[in-house]
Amino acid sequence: MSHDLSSISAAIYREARLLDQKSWKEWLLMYEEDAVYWAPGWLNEYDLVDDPDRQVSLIYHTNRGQLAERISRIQSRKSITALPLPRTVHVISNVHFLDEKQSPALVSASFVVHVFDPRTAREHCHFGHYEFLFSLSGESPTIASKKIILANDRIPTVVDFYSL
């Protein structure tokens, strides 16, 4: 099966824009109900954890409902780590298939997220790679899973879905 990389790239760019605009309701709709959202931790200099149920992850959600709950906490202002919310700019590049024939489509992209914290007036960036599984059964690609491989895991502040 051949996939259309331009429509998948557009979906990745759209997801990044929605995060930067804090349009989380629309962002959430890009995910399938049983979508997995995972930012694994590093075991050592070279290896990531491979079992999110038994090893430490930076973020691990196993369905869209868990992501919705996180958004709800932020919007209710019960999450003191997100007060005030940082401003972000996601920059995406190098979007390509990891396996062109796989369905759902397995796609990788590189990212840099610039983060400005208005509370401290400090900025930093997160960078690494995304690995997406995109379902192509509907009108537009939907995210079946997103794995965030954070290359600079010496994190000066909290990370959350909006800053990765």
Second form
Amino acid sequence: MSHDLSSISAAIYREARLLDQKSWKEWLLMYEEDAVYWAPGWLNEYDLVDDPDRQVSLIYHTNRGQLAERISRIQSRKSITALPLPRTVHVISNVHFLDEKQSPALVSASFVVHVFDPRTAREHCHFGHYEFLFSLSGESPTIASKKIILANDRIPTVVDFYSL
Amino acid sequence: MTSESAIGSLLIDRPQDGIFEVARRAFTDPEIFALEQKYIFEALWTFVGLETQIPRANDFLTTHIGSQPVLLTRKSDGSVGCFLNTCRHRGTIVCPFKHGRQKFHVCRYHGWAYDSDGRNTAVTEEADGQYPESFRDKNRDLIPVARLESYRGLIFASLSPSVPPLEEYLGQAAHFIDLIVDQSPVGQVEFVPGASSYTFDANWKLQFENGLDYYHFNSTHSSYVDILKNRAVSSNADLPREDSAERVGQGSFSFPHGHAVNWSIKQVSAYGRPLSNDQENLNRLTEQFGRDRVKWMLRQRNLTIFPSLQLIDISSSQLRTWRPLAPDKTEMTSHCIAPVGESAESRRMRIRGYEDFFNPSGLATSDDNVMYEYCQTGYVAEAGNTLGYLRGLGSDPVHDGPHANEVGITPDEYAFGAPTFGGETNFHAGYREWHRLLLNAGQKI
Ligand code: FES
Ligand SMILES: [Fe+2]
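Okay, that was the form predicted alone. Show me the form predicted in complex with the partner chain next.
Whole complex next, starting from this chain.
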């Protein structure tokens, strides 16, 4: 089955909506079992971490189970970061193929996540770029990998999968 | 204005009566914050970097001592230099980069140039400048910090000429730096590339306390504790154990100048450690340092060097520093610190463990950060001093015992209790030093 950019864009928007709605279960199912979820750190002003085994990332998961751990931590209602959970609004644009012919498809998008913390009435933004690898073999595109390049990496207090 | 008596009442220190209290305004008052910046952060030794961050001539990095920007360089003769990062001409930051390598640092405003030794090498178009006669004799070099010394590759600087020698300042707390550095086959530590920085909206002393606070772990981190339990069930790794004769528990040592270390003894680690994963290195270390030292290398240790450095050696290892930005805002810098020359597998494990636990993106530190903010907002309540520093005061302070002897130290205070002990007397050394410095400041203002 061939996928055009619009079906992939729809998948990216859907992921964002599921995060904002806190529909964690459905969100997780968009990822493949062995999906890579990676928010690399920065080495300096210009260069990103590019070798997760020799450099430190903000988040580096190599299967869905590790994302499920993060979800369980929130759902247990024991994590202080989630009591209450911040409200988030993902705004995504500039979706385009980085490589159309490649399979899985390599897709880039820009993001801004507005975060409002009802605990403090404080708001801030995380922004940057996503790089997705989408598998196109099934009925709808599934995420084989998501790389989150966070441009503003002096982080206020907490950052987690729902605010990236 | 902060009077001497106002400073005096910041700490009530009467352990013999079961009292140790820190005033809430210590966390909220802008005047106290200003005193701390000047008389603590800019008056003591500050960790500024590792030797391994600037190995070659002309390598540099920039950081801060208190609020003041500094430039750390590897000089042409191989020694380390540290200078106020401000142009002698009109004050511009001379080096705006985090780190790098360059022989000359040229100020962008009017082009004055400085070399890695801090020497001014050029005043742009000096001949045409119609400078007064006196200019020729003026020192135009970058201003060096008052004191600069290294211990085991950790570089410290001070803006005050009157600090004691670094080794004296660290005292026996240095043994716990050794326990990290000695894990390296070449006796060096390095930062794994990819440092991160973050802020929390709370006073810096919340971070200082938290690094000494074992009491909070099970409640603050209960969601993380659940995750660890699940992982322990699903993993059948053959983790090393303590000798079965060893009494489990947790303890602390306190030292002069406000330093302290927490440690714990567990029969079974709930999670593996990079060192325990490398049998070859373990054998070498046992041969070189003996069983007791290796035992302590494998134990969880949280070291606090007053006022702004913590070294954590647990399932991973972290060096973190903080910079107070306001009474209720603190900037943290966090590095994964690692022995140079460890195996690739140990390094990978160390990095995964670090990402798992630390930083605002980790599963444990993120909870701490939020907790600090809850404290900060709670401190605004005028509810009198807290009861926060009393655990462990009920027993006589212990001054000897197997633990201190094994490390080869004679700490000012030694506490040990059950795994749920959560002693708080290890906060006292830091608060006493903090108070002493503020009282001194009170006499100067
Ligand atoms: S301020 Fe640096 S050259 Fe003028
Ligand atoms: Fe903690």
